[in-house]
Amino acid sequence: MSQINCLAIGCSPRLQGNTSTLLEHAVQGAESGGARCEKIFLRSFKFSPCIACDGCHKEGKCVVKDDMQLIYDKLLTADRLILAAPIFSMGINAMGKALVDRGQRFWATKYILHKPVAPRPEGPERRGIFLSAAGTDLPGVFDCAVRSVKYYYKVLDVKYLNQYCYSKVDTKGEILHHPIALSEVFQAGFDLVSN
């Protein structure tokens, strides 16, 4: 069998912060179990939210022109997906809302043009896990952005394994106390490449 490719999405405006830790330590479980992770993070790429030009309804393509078309070929070369974003005001933060909502284009391939969003005859079932942390632990923080997560899923078609979810985490840092935090998420990785 070859090398499981994962890509793994920091999604936080913050240099690392804690959803960045937990996706680190997420991609070195990843790796230890044999993947092959490549990290990238939201804030080092420029492009705008969806702008409903319904553009991709025609090719399955967006035809708007900037980074986002670097991240799409990787989103659909990946066996394995690891999804970290941040909760604000109760819900997947800015930068992670756009990466699911510029997915128009695999939701007008899947189901405008009825394809297959990412073909793969012999490939590895695709499968993707969610992080996050929220500063607030009010009921409900995190189900507007599991919601949203699995609905990216769905139409990437990959297969949501799991969402791990710390709540009151908020200063810079502070997941690195987490008394479970950093192993659940390093087993994580492991598990998502291994089974």
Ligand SMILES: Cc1cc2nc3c(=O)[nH]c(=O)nc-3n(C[C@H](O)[C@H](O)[C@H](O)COP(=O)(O)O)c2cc1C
Contents of the next structure:
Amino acid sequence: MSQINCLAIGCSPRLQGNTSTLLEHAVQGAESGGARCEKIFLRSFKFSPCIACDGCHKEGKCVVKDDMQLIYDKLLTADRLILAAPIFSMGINAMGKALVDRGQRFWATKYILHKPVAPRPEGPERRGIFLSAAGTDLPGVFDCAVRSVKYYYKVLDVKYLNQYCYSKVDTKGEILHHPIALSEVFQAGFDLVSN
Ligand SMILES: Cc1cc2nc3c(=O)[nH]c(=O)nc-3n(C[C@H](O)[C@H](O)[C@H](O)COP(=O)(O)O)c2cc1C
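Can I have the other form now, the form predicted in complex with this ligand, not the form predicted alone?
First the chain shown before, then all remaining chains and molecules of the complex.
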């Protein structure tokens, strides 16, 4: 079997923040499982939210010419996806949500044009996980984010495997002191590419 190719996307605006650290550890796990990983951080790209122009309804392509165009191909060719995003205002943070919304072109491909989103007759099943952190432990604090990411993966034809969400992790670097988070996401990354 050819080498698994894994795309890891960090959505937080905070440099070396908690979810970026989770992402780094999950990637290390995936690499130790033999995958080739590419890490990207949305804060390094310039892109707008979806402008609801319906331009993608015709051919399933986004007509907004910004850095999201650089991310689309990576999303379509990845065998595995790791998405890491913090909770802002009880949902996925704005950059993460903009990524999801700009996936409208994939939604249009699937549900308007009735075409396959990421055709791969020979390739392995696409699978993904979601990593998150929240400052509080309010009941349901991860629910909206998990729902958005499950939706996104469904649109992308990526099987959603699991989420790894850590509450009461707020200040920068706090995740480093969490008793299990880093080893758990390392293992999750390893398992994601090994099974
Ligand atoms: C604008 C903003 C909104 C936030 N909203 C919430 C929230 O609704 N609930 C919560 O538990 N934590 C909230 N937090 C805290 C973050 O989830 C927490 O600091 C997290 O560890 C940040 O992850 P990061 O370091 O990867 O950015 C918020 C933080 C910011 C900056």
